[in-house]
Every structure is written in C-alpha cells, then in structure tokens.
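So this first bit is one chain, no partners, the form predicted on its own, shown in structure tokens.
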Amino acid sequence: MKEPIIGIDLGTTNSCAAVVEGDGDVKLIPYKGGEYTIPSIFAIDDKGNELIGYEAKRQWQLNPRNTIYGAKRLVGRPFQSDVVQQMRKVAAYSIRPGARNDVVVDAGKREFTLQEFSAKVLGKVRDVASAHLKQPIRRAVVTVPAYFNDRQRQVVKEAGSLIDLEVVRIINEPTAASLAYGVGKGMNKTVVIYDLGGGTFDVSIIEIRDRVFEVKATGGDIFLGGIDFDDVLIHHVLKDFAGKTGIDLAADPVAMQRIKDLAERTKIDLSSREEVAFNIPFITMTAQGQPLNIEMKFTRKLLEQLTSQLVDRSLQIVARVLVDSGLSTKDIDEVLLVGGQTRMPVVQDRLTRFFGKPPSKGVHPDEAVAVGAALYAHSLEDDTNLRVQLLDVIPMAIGLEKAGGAFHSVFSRNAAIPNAKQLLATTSFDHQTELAMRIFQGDHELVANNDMLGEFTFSGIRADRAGAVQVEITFDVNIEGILTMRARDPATGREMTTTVRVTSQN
C-alpha cells in the first residue's frame, strides 16, 4: 500500500491532520478520545518528561513556567521585533535571544528553537497520524498564515527536517480553506475566507473557476487572533481585582493561568449565552493571610465593547484586501469563515453588514484547513478530476536595501507566485570579488520598518576596475512563497556562489 501524503493545519493553539482514502474521501484524522485538534501546546513536567498536546494542556495550570504555547507566534521573529517583546509581557515561560538572531524558548531548564518547538508539535500529530492510519508516515502538506513572510516559512520546512518529516509543500490556510470548499464541485465562484483562527488573522480573496484557485490578494496580522481576544478579558479582570483588593495579580504565574484558562471558556461561553459568571475562589491571599476570591459577571454586550477594537482591525484589513484584488463587495459570492474565534455572534454580524449578506457556512471552521491541505496533498500524487491548480500571491512585498536605508521593492505585495525578477547590479570599487546585499520582506518605505530575510554574498566576481563587471542577480519566489537567490556574470556566464546569512537587524 502506498505511503499516504496528510495534510496538516499547524496552529498556533491548536493543530490538525487530514488524509484522502483510497476511495477519494478525505478524512479527518482522529485522536484518542475522539477529538480531532491536538494543542500546539509542549511541556517538561517535574520529573523532566516532554508532554505534548493535551498531556500538556492538563498540567498546564501548575506549571505555567514550563510549559510553551503559543509560539507559532514568535516563529521567525528577530528578539527585538515588537511582537516578540508583546509576547515577552504575557506568556510565562522564558523568552530570549538566539544565535541567528531570532528567538529561543525554555522549559524545563533546557532550551528550545522555535524550529525545535515546531518539530514536537508536528511529530505529535504525525505519530497520532501513523498510529490511526498504522503505516508510517514521512510526508506531509503544512500550511502557515498567508501572511507569513519568506523566514517563517523556512522555519516549518526546517521543523520537518528536524524529524525526518518531508514537507513536500507549504501551502496558505486560507488557500487550503478555500479548497475544501470547492474541490471537485465544479463552481465559479469568487470567495473571501475571513480566517480569524487563535494567533493570527488572515484574509485572502480567491477565484474559483473549477480545478483553478487563484489568490487575487492577500493581507492579514500576525498579532491578531482569539489570544488577544482572551488578553483583554484578562486585562479587565485584573484591573477590576487590583481596584477591589489593591492586589495586582499579573505576577503570580499560577493565578494567572487560572484567570486565561477560565476567560478562553467565558469567551466561548459568551457565543451562545448572554451572560457568564466569571468566579474563581482562592486565587491569592490577603497579607493577614485571609483568602481571596474572584467574583464577576460577564456579558456578551461587555464582551464585544471590550474587543470592539479587534474586531475593526480585522475589517480595516478586508477593507485593504479589497481594494487590492479590484474588486468590491458586489463582486464577492461567499464569505466563509475559518478559525474558533469567528464563532463569535459579532464578528459575523459585523461581516454580514460589510458584505450584505451573511457569512457561508460551506466549510468546518476548525477542520476545513486540514482537508484542504489533505486534498492538495492528494493532487499532488493523482492525475484523476481531484488535480488542482493554485495560483497563489506573496503577501509582502520582498526587495533590497538602498542608499540611505530606502527600501527597493523587487516583488511587489500580492505578486504572483511562483514568480522570477532580474536585476543588474555593477562592482563599486576596483578589484572587487564580492557583492553583499541586505534583503527584506514587508510594505513600508523605510528597510528599518521591515523583516530582514538575510544577508546574501555572492563571491567570486571577475577582478576590474569599478563598474567594468555586471552582475546578473536572480530572485526566484516558488510556489510556497520562499526565495532563492541565484548571481552569474552575464559576460562569462559563470554562476556566483551565494551564501545567506541572518544577521541581527539594524
């Protein structure tokens, strides 16, 4: 029997696998207890065992120092950036700077990459994958945020090679939403997905036309997603306790997961019911030693004032997309919704009044990134009706330092992939043999307010005088949206060795 290719949805607080069987049904793939997620969430108890996934949810309250969650978040991220230092305010375990300037976590007295962290979750999810399918499993189709950048992406590909896992393609979860809706239905459709999941936002506009998808344009937040939702629940108990008591919980760890823990199920809670106690005895004690309790109540109305904010970010974001991709609201068929956090009644009522319509319910919001990614998975192998096409968009635009610290666009946002630009660069001083050059990812003007993908060198320039030697440099984006550099001497044709380097960013 032929080794199957799964799909897998990587999450930032939950993951996913799905598979397509024999017969062509894709299935999702289930784990003990018949849950389909597994949290993305890692551990190293007491005794200095790894937990994954829901070993790790369980003891996550008493041992919030040890255990690492949400990091899909700080995958790719230079320490400095800003979403590595909001992190830095709000988890619990250890955050600090690695040796490629990046980000490395700790638990348990040892320390781990965010490719290593990465690696457990994926191998979790495969070896649950390989016990319920009982054949071994060595490929698989991960998808990321539409909206992660070049580096992120390499991150993922790197945390599979870390467990013998090939990632034979990095697919969008929007992309994959989108795929498990149409696949083999034969429409014409121009779809938005609203993916509004536990970490990250995306939005991607995409054109259906049979076996075709095609990614118009794309844009979202990685800082924006239910944790943040859940963050500001947070934030309005603690203030409220500090105003009764004077007693400023946030540097208690213990507590303080207990408070996260009961806002996430308030804030579920909160989808179907109008109001929520929100009660937590013993959560500290007085100086005298008496104890003290949480007593609150929370009510939907609260809820949707509190995060109003977020929920405009988001619609700021479609708005952009939008314009991007040409179109208008008239010129959109379905808006499907994906990810936990558009459950909530006012993200999509606010939907249905940006639209004027209410949102699809064509797709599974917690499942349909996975069989989407199975399915494309499958096509990858198979010459039957199931061949799809993706034409997919970078969500960033990608280029190069210039003088003074401008930034010279070489691929412009929403750019289609797979895609290749030329430049022609000349030496600058006499005898020259190499040329560096500094490249980023990101929309504004300024290098400094973008993300460093790295420093590529290109050696072995023929030695002349200044400005005698062209050099023909190659930027090639594939279908998963990672660049390749490549140089060569246009007057010889002799290809330049290149090496990359990931260098702290000025």
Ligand SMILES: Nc1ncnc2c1ncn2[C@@H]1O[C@H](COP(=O)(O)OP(=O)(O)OP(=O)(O)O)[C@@H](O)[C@H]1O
Contents of the next structure:
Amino acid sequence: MKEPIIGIDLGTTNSCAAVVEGDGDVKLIPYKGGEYTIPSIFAIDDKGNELIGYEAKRQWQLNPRNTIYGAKRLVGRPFQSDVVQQMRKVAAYSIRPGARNDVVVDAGKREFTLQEFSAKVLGKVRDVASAHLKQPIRRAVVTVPAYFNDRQRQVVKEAGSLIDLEVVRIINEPTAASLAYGVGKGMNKTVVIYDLGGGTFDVSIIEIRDRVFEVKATGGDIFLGGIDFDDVLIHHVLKDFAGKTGIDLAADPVAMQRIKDLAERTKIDLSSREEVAFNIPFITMTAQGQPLNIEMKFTRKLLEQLTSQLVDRSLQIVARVLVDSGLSTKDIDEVLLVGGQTRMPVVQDRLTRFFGKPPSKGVHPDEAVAVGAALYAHSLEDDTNLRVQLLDVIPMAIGLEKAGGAFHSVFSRNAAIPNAKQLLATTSFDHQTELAMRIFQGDHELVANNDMLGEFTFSGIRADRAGAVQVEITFDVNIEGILTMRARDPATGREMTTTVRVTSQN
Ligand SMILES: Nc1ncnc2c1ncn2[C@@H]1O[C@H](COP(=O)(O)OP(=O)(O)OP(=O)(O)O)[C@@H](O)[C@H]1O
Ligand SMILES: [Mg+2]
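Given the form predicted on its own above, what does the protein look like in the form predicted together with the ligand?
So here's everything in the complex, that chain up top.
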C-alpha cells in the first residue's frame, strides 16, 4: 500500500493526527485506549527514561521539574521576551537562554531546544500513526497557529528534520479547520474560525468557494489560551490560601502541580456545572508539622468574573480582524468554534452577542485541525482526487530595519502568500562588497517592538564608488509563510551569496 502523508495538529496541550484512507474518508488516528489526542508533554523520569504523551502526563505531579509542557509558547521566542519571562514564573521546569536568541528547557539534567522538544512530540505522534497504519510514515502536513511568525514556522520544519519526518507543508490551524468544515460540500460561504486552544488564540475570516479557501484576514495572540484561564484560577487559590494561612504555596512545585491539575479540571467541570468543590488534602504543613488542606468552592459565575478580561481580549482581536477583512458581522455566514477552551459557555455567549447569531457546531473542536491537515495532505498526493486551493495570508507585517530603528514594511499584515517583492539598494561607501540587513516581523513602527527574523548578509558586491552599484533584493514568502531572501546585481545579473544569521536583538 502506498505510504500516505498524514496530517498532524501539533497543539500546545494536545496533539492529534489524521489520515485520508484509500476510499477518501478521513480517519483520526487512535492512541492505545482509543483516545484521539496525545498530550504534548515530554518528561524524563528518575531513571533517565524519556516519556511522551500520556506516560509523561501521568507522572507530572510527582516530577514537575523534569516534565516539559506548554512549551509551544516558547517556540521561536527570545529569552528576554515578555512571554518567556511570564512562562518562567509559572513553569516548574527551567527555561534558559539558548544559543540562537531563543530558549532551551531542561529535563533530567539534559538541555533541549524547542526544535528538540517539538520533535519528541511529533515523533510520538508519527510512531503512533505508523503502528496504527502498519506502515512507516515519513511525511506529514503539520499545522501551526496562524499567528506564528516566520521563525516559529521554521522551528517546526527543523523539528521534523530531526526525526526524519518530512514536513511537506505547514498550514495554519484555523485554515485547516475550515477545510474540515468545507471540503467537498460545494459551499459558498464566509466563515469565522474562532480557535481558542490550550496555549494560543487564532481567528481567521475565510471565504469558501467550493474548492478555494481564501483567508481574508487573520489575527491572534500566541499568549492567550486555556492555560491562562487555569493560571487565573491558580492565582485565586494561592491568594485565598495565603490569606487564610499566611503560607505562599507558589514556591512548592509539587503543591503547585496538584493545584494546577485540579484548577484545569475544575475549569472544565464548570463548563457543564454551576458549582464545583475545590479540595486538596494535605497540601502542605504548618511550621508545627500540622497538615493543611485546601477547601474551597468555585462557581461558574466566579470563574467568568475572574477570566472576563481574557475573553474580552479575544473579542477585541476578532473585531480588529473583521475590520481588516473589510467585512461586517452580517457578511459572516457561520462562526465555527475550534479548541477545547471554546467549550466554556460564556465564550459562546459572548460570540453570539458579537455576531448576532450562535456559533455553529459544524466542526469538532478538538479534531477539526488534524482532519483539515489530513485533507490537505491528501490533496498534495500525486494520485489525489481531491483538489483544494488555499489562499492564505501572513499574520504580521514583514520588513527591514531602517536608520534609527524604524521599521520599513515590505509585506503588510494580511498580505496574500505566496508573495515576492523586490527592493533596490545602493552601496553607501566606496568599495563596499557586503550589505547587511536586519529583517523583522510585527506590526509596530519600531523594530525593537517586533520580532527579529534574522540578519541577512549579501556578499560579493562589485567594488566601485559609493552609490555606483545597485543591489536588487528579493523577499520571497512561500505558501507556508516562510521568508527567503536573495540579492543580485541588476547590471550584471549576477546572484550574490546570502547568509542568514540570527543574532540577539540588542
Ligand atoms: N469543557 C471544557 N471547558 C473549558 N475548557 C476546556 C474544556 N475542555 C478542554 N478545555 C481546555 O481546552 C484547552 C485545550 O484545548 P486544545 O486541545 O484545543 O488545545 P491545543 O490544540 O493543545 O492548543 P493550541 O491550539 O493553543 O496550540 C485546555 O486548556 C483545556 O483545559
Ligand atoms: Mg489547537
């Protein structure tokens, strides 16, 4: 049997894979007990064994320092960035500066790059798929948040290459979800995908015209997801406990892990119940050796109050994306919910009020992304009977640094991809043979507030007087939202050598 390309949703909290079978049906890949998702967790136990997925999750309360979870948020982030510093406050594992203006994480006294961490999770998903399909799997379409920048996308590609998994295409999570919704139904609709997962929030407005899926605008926040809802609850518990006992549990990783676990379960239970008890026996001891318990109660109302700014933030982004798309709420035919956190009733209520109609239940919130990735993977096969065309966009402007740290945008936010643009530069001093350029992605006017993608150096420029030589620079953003650059001398047509170096931003 021909080796298929599978679709993988590499999630912050859960990963999921699917494949299109011979008869054209999409099948989710089940894991052992029949679960369709695998926790995106990697750990090393005290004997040095590597554990991935459920095995890692099962032991995380007891081994919090060597259990890496939620790390998708760290992908492609400089150590100094706010998101990394925020994560360091809540994660029990250590997060340290890496060699490429990124971070590394520790488990079992070993250091892992985010490429390596992602490779562990991808590898597990691939192995489960290979075992289930009874054949080796070597190629996959992998999804990323629409709001991932070029650097973050590259990390996922590199992760694949570390485990001999060819990431044939990276596609955006909301775009994948729209495929799960619309492929093969001959539709003509404009849909909003509201994807609130464990770690990231994405929203895309997509026009479906039969087999053409055109993203009109996208937006998001890679630091807004279920984990933040949990953190709000945890913070509330810590404050309550400190108020009652004077003891700060934040410094005790095992206690924190128990609180974290119950906080998430409580949040989930409150999606179907009005009130839930929050009890943890023997969480710590007094100085006199007397055991202390946590005994609290959460109501849905309280959870909604505590997390209302998180929901507000997501709706502000929805509003902006709607403006960017040039559409209004009445142009939207369906609002589709993706991501586990959208099961929270207040999220659905707020969206109903915003769009003037309830969100549709047209896709499965946990599975749609993997299903869409599998459909797209199938459409890339040579002998496919499924042709789909994705017209996607970049989530943030891409451009270069000008004098004084100003950002000169080359591609604007929501520019269609693939896309290429050219720019002419001239030499600024006599006998200049090299030209360096720092490239950034973001929507701010100053490069310091955007993400640096890299420093490109073009060498082999003809030596001449200042201003006498032109350099034609081509910026190419491929269909995956990944940038490559090249330069040539327009007078001679000669290509110059391009090297990329990621340096620290400051
Ligand atoms: N019934 C529920 N009510 C509220 N939240 C829920 C419910 N079920 C799951 N969640 C939350 O959904 C989140 C996981 O969602 P999901 O599996 O879609 O995320 P992910 O795909 O791993 O992350 P991302 O897409 O952000 O990378 C977790 O924070 C979980 O607590
Ligand atoms: Mg997801």
